[in-house]
Each structure stands twice: as structure tokens, then as C-alpha cells.
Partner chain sequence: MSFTRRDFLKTSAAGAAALSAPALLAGPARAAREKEMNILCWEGYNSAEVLDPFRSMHDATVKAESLTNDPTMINRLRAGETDVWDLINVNNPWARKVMYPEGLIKPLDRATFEPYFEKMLPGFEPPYKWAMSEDGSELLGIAQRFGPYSFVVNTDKISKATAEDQGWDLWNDPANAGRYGVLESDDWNVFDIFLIAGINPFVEHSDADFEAFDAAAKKVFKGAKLVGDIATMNQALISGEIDFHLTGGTYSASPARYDGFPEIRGITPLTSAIPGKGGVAWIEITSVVNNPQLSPLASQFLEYVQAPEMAHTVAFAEGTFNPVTQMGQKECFDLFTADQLEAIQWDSLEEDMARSAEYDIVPDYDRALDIMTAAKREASGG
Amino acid sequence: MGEAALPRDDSATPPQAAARRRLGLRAGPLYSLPMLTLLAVGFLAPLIAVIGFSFSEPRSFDWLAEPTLENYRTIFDPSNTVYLSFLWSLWFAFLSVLILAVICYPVAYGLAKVFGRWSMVITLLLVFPLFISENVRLYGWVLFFIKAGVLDGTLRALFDAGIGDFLFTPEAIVFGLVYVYVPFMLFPMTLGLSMVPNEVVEAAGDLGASRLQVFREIELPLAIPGIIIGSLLTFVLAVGAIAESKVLGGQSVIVITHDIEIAFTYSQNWPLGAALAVLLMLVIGVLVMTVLRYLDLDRILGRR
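That one chain, whose sequence was just given, in the form predicted on its own:
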């Protein structure tokens, strides 16, 4: 005996249906109240405080005093080289995204299409380092790359030649960014590739399309949403990174987040640090919105 079908309420008149829709619209904000409260307390309130501090008198702690543009004048002073920190941070983030896109695509394709039941094991291996502090992992790489360390000592013992001066260079910073942010590029990219129907790829092959044509005309366009999400997430995180430049770079290159940290800690100039943070948020926001504007996500996601 089959299950009884659930009764459908076909007796509701149009006014009753409209009343129910209005009730649902009124209940929606109520259901979202906990999340809105969390966002207001954890995100909006600190953001307002930072913006308020950016207009305070230099080296003061009164963000409700009469506003001033002195901190922004200091930043844009021609004798100030803070713009170099911005450029270094943006360059490192852009380079990291490019390298990660090339490295992660084959792995993401394997996780989505090839590895099968081994995908879960490989995913766990990639996630496991996230359970260890980022600083601990970076100091581990310092011991690995430092002169007379693990790699240098092994090469000298086997081939009587070391690795040279790799540690405390811009290249070491990029290596650290790539290493730390692999999961943030890989998993969105894997999700995007898993959305590519196998039937479409097989049909293209049956119609005579080469592997390159399948990649260019089918897999890449359909996987673009995941690639975009991974790239934006990696870029934003890499711009705001600081541990890589301090630990692996040895402060050989000063990034913008290091200037912000110095302003808030050693200099005790919170208004200047807040102004730098506001400018960093504006630069990242403008770049991200520009990318999203030209990529037309509505068309990519199939909304129209």
C-alpha cells in the first residue's frame, strides 16, 4: 500500500494567498534578525569605529572629536612612500592568484572528475594543514630554507652546492602566499568544475571536438564561477596578509598591512592606521567591483 499523498490546499482564495505572502515577507526579517545582529556587532560596528578613527587628530584616541583630514594628508604627502607598500601588496596578491590558478586547476579537475573515491582522502590531506597555526607552518619553512637548514644542508651533503639566498626575499613571500592560500583557490575551483556535466563533455567528444576545444569551449566557461570566486577570495586574503612578509620575507619588503600594524602598535598612531585600513578597503573594493562588473556574473551563472 503506497504512501498517502500530502493534501494540497487548493481552497485558498487569491486574497488569502496574498495575505500569506505578506506574512512571509514580514517574517523574513524576523528570521534573519540573529544573523543581522551578529553582522552589526561583529562587522558594522568595528568598521564604523575604524572610519571614525581615520578622521581623528593624529596620535589621539578620541574618535568622536572634531573630524580632520590630517591623516589622509600624511598618507598622500609626496615625501611619504606608503604607496610602495600598496603596490607591493597588490603585486604579491595578483602574482599569487596567477600561480595558484595554474597549480590548482589540474588538482581541482582531478578531485572533481578523476580521483573518484580517493578525492575525500586527498581533500583531507589538503585540509589538515589548516588545523595547524599559520605561523608555525611558516617557521617550519624557515627551518627548511634557511642556510645550513634542512634543504641547504641536504644539498650540500649530496651535491656540495646549497640553495643560495632564497629566504628573506620577495620570492619567498610569494611562495608563502601560494602555500598558505592553496585551499582557498582549490576548493571553489573544484566546486566549479564539478558543475560541468559529464554528458556535455562526452557529447562534444563524440562530435569530434579535440581535448583543447572541450577545455576552451565547455569546461572553462562552465567552471568560471568557481574560478572567479576562488580568485577573488585568494586576492583579498593575500592583500591583507602579513605573516608571510614578516616570517619568510624577513621584512625585506614592507607591505601595507605591516604599515597598518606599526601604526596601531609601535607608533601608537591609531588614526593613521585607521586611515591606511580605510584606503586598503577602498582599493580592494574598487578592484573587486570592477572585476565583477566586466565579468557579468548574472550571465555566467545562467540567471539570464
Contents of the next structure:
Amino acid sequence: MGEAALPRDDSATPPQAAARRRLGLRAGPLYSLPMLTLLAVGFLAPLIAVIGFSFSEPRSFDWLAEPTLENYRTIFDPSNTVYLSFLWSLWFAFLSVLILAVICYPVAYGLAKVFGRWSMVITLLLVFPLFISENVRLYGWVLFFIKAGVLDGTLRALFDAGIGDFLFTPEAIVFGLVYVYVPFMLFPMTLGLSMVPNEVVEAAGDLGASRLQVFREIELPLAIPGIIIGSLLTFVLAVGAIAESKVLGGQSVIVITHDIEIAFTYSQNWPLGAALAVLLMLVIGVLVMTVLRYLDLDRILGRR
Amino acid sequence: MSFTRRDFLKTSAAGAAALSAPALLAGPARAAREKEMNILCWEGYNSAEVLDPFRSMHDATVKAESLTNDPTMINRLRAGETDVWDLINVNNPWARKVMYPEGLIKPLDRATFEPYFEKMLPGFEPPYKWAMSEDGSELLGIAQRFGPYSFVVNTDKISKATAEDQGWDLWNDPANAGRYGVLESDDWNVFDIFLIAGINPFVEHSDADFEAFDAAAKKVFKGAKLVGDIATMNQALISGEIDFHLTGGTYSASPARYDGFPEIRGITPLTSAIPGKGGVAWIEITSVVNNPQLSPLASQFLEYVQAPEMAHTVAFAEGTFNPVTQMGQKECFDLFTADQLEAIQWDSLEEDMARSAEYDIVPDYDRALDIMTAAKREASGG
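Switching from the form predicted on its own: structure of the form predicted in complex with its partner chain?
Shown next: the complete complex, the earlier chain at its head.
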């Protein structure tokens, strides 16, 4: 603010620099034109379409023919139980983030500080499953967990005791989310931990800090940006996940994305689906913005 | 180097030309539609086995998109895609009750196509109700695949006779909670939940009917072990996770049966709330879309799939296996092996079809679907 208020004297600037600045001003928007076009067509247009549909007549295909709040009224109607789907999605995402943080921290620590040249191999092994479609991997787990499947069958053959009911339960959904989103938590976390200077840890040790103190007072605060980025990524992805609840969960829980899908397919109620999607975006947006307010992106990207 | 306003305009013009190139290309492509055809269909008609010979025969580009529910396909046409598609393949009521009255499809030439109906299985003789317009004057499509579609059991756990006899009450028996699955096929599940509630799905419903429907829906989803796709249902039946599931029939059970699990069997109950019928069946009607630039290949394709070999290929195209009306011709029937006949439950097909009401439109489907979706949601988490 203060800088902008300072008086400027352009006549004092060399003509070349002034030309460059002018060029910069023009070339900037010009060079960004392809990206802006792509964003406008591929990102903004669908978004506007969805928002517009959310204010269209229920079960109509006419975009904003007669704008109405009916869809939102339906969602907020006390007799409507769609809030349950929102809560399930948020709860699953929260649980997944929590479990992933606990599972990934030691691995991330290893990748950043311990494994040395093996880190690359381990990273590759962790990235490898991403080359296979998520659905295929999830169906693979179904065969693994299903009654008389790989796990149950083996346990029965060896110990005469199966695994009981695990597949098609909410627990199986959380398992699926945790499994699918490991890389999205692990790699930002590794980045965060690799930003903790070894010297600081050593200095703390020299000054008599215990391992727990080093963890709590040095590593965790310094690595927290990476952890938060990982958590945000996994949270947002997990809230929007659908395959895990459908394939591993056997739809034992209807998550919000599934409700949106039903609205767009079997119900043919695009406006209602759009309203649900807008609300989901809002919920996630508010959560992400709240977290980002406490986060310095420049520091995470190592610019400071 | 600097960008002038002139340069900018030049660049923009080039960009605009690039963006409009597809539109320019579309011109000649449209004119040349005798070499292209687009089909909107259930899986099977989009398979290479069916399409490749037709493509090479006509040196044509044939595109097919497969979807797994009728309302979505119809709505694609309603949303303005009548100028994209040449053929649409959906279940029986849509052509005469919805698509033709709404001007989405065109009638076929009766003189060309009715002789094909004469060679079909008994029951499909012309004029075949579902292929005709409501006033009976126009032929709106051609029938090929069909099948009874009520529910599926593992006959090692529940015998065919018991299942047929108990029928929809299998879901009303509290002891069966946790023993069954529900196929993700929401439009059909609406029919079945009405039937479980003891109500005919294909009539106007009262508030009391909807209360009963709601209670039945809650019960069904609360007791369901899982809800999923066909592969998941068959896998769960074979592994013993579940003993039966709705909705299902030859269409969903045939892949498992053909794979060597004949105990997985589609069942048509002896009785139900539909007068004189126990279950529901579907018959696909493939129609010509009311496309302003209709490909001449569309009606040729309809004739092409009538040939005995091609009808057999359609019956056993990838995905699911189904009886076809052309089995009424000996040349077609003889192409089916004993295993294939076993897979499509040929032994009981005639009686199952006779006991099934034909798929129809539920007048208050939207309300029923909303209630069912809410019931599914409330059953979340067991």
C-alpha cells in the first residue's frame, strides 16, 4: 500500500527500461493468453455452468431459464438427509488424513534423512502403483479381501480361521482412501522434512534436547508446511473420492460425491446435482482457505 | 522485439482461425455422412466383434457409445444430440411412449423391416407392440436382445423352486438381512422395491403406496450386504459373501454362468403385485434417431444385425450374454453351443418371459427414486 502511494517520476527512468516495462506489461497478458483461454474454457466455463445449473428449475435441462433457489431449498429442507452424506465424506477424509499422517511420517523421515541413495528406489516403488488405474487397484483389493479370496482363503487354509467381515464396510472405505492417497501425503511431507536443516537438529542434540524434544520443538514446526500441504491435498481428494465407497465399501455408505452422481444420472436432476456440487466446493473452499491463512506458501516453496 | 497492436490482432486472428478449424472441418464431414454412423447403445453393440465387419464392409467410421441406463441416453437426445446419433438402443417403452411422441426418433420402413419380425421367436410377430407407435401405424424400431430381469440367487443356497415360490418376500424375511446384495441399477431397483412392498410399480401411486415403498426401501438397503455392479454381485455370489441379489436376471447372471458357475441363476417369481405376473423383463428396441443429417448406414446396420451369425455375435458380445429374438430362426439357434444356451438359461426362458411383465415407465418414478436414494443414504454405515 505504502509503496503504491509513493509519487512516481517516469521521466527519470531511462527510455529503454521504460520500453521494457511497457513491453512487460503487454507481453505479460499476451503470453498468458493461451493459459487464460484454457482456464476460461476448461475451468471457468464448466464452473459457471455448474453454478448456473444450481439455480435452474429442478429436473430441467434449461440453463437458468427461470432462476430459482429451489434446489438449495430442497437441500436445506429439514427432512432432507443429504447432510448425512456430507458428514460421512468429511469424516472419512478427516480419518484418512489422520491415519496417513501417522503412517507417512516415519516413511517421509526415512526418505528425507535415512535411506540416502535408496530413497530414489523406494520413491519409485511408491509411485509405481499410480501407473495403474485406481479402479483396477481397488478391484484387486476386493479379490484380496473377499470371502474365500486371497487373504481369507489363505488364512482358512493355514489356520482354519477367516478374516470375518471387512469388505463392504465403512472400515474398508477408509482403508481404500488411505491406500490410494499415500503418495499425496508422503511426498509433500518428505519435502517438508527435508527442509529441516540437519545442523539445527544436531545443535539441539548438543544442547541436551531429548529425541522427543527435537521432534516436537524442531522437526515438527519446521516440517509443518509440508505436512499441512499433504494433509490439505489428501483431505480435498478424499472428500471428492467416490470409487472407494463404491468398490471397497459396496456402497455401505453413500458419500456426497455419490449423491451428486445419482442426481446427474438416475435422477436426471442436474440442477440438484449442481447445487450439491456447489455446496461441496464451498465447504472445501472454506476449509482450505482457513488453513492457508495460517500458511506461508513462499516459505514452503523455499523462496525465503 | 516488441508487440504492436497490429501483431496482436494478427496473432488473435490466427488463434481464432485455429479455434474455428473444427467447425470448418465439420462442414465437409457432415456432407459425407454416408461413410459415418454413430450409435448410442447398451454394451454389446459397441463391441469390435459387432462393429468391425460392418466398418470394413462399408469402409465407414462407426462410433458407438455405451451407457447403462435408459434415461441418460434419452436425455442426451433431449439435450440436442439428435444431430450426433443415428441409432439409439434402449429398453422397450421409450420408443413408443417417449421418443417418438417427442420427435426424437424416426419411423422405419414397415415393408423392409416387418418381415424380420416374422422370423423372430414366438411373441415377437408383427405388429409387435413395443416396436410400434401408440396408434399402431408406425414401426419405430427393431427388437433383438431381451431377457427376464427380476432377481438372482445362488441355487446352492436357495433352490430355484423356493426362490420362485417365495419370490419378492425373500426381502421381507428379517432372517435374510445381510444375505443379499443390491445391483446398482436404480431404475430397476425402483420396480423391485415396489414389488417387495406388494405394489404394482407401473401404475399411479397413492401416498399410502409411497409410505409402504419407503418402508420397503429402508428395509432392503438396511439389510443389504453390499450395493455394487454386476461383476461385484457375481463375485460376491460365487465367493459366498451373499446368497442372492436384486435386480438381476439372464443379463447379469450370464457372465458367471458362462464362466462355469451354473448355480448363479436368474429367477422369475411365480407371483407378484403385477396381476398375472411374477417379475419384470426387458426387450431392447433399436430405433433410428431423428437426425437432420441421418447416415444412410443406420437402417443398413439394423438389417446387418438381423443376419443369423451377427445376431449370435450380438447375443454373445463382450460384457453380458443375452437371448436374441433371431433365435426363432434355426440357422441362428444352431449357432448357440450347449454352454451358451445354459448361460442364457434357455431351459426356462420361455416360462420366465411368460411370467414377466414387460419393462414399463413408472409414472411417479422421480418421487420413488428420491425416496429410494434417501433410504440408501440412511442405511449408510450399516
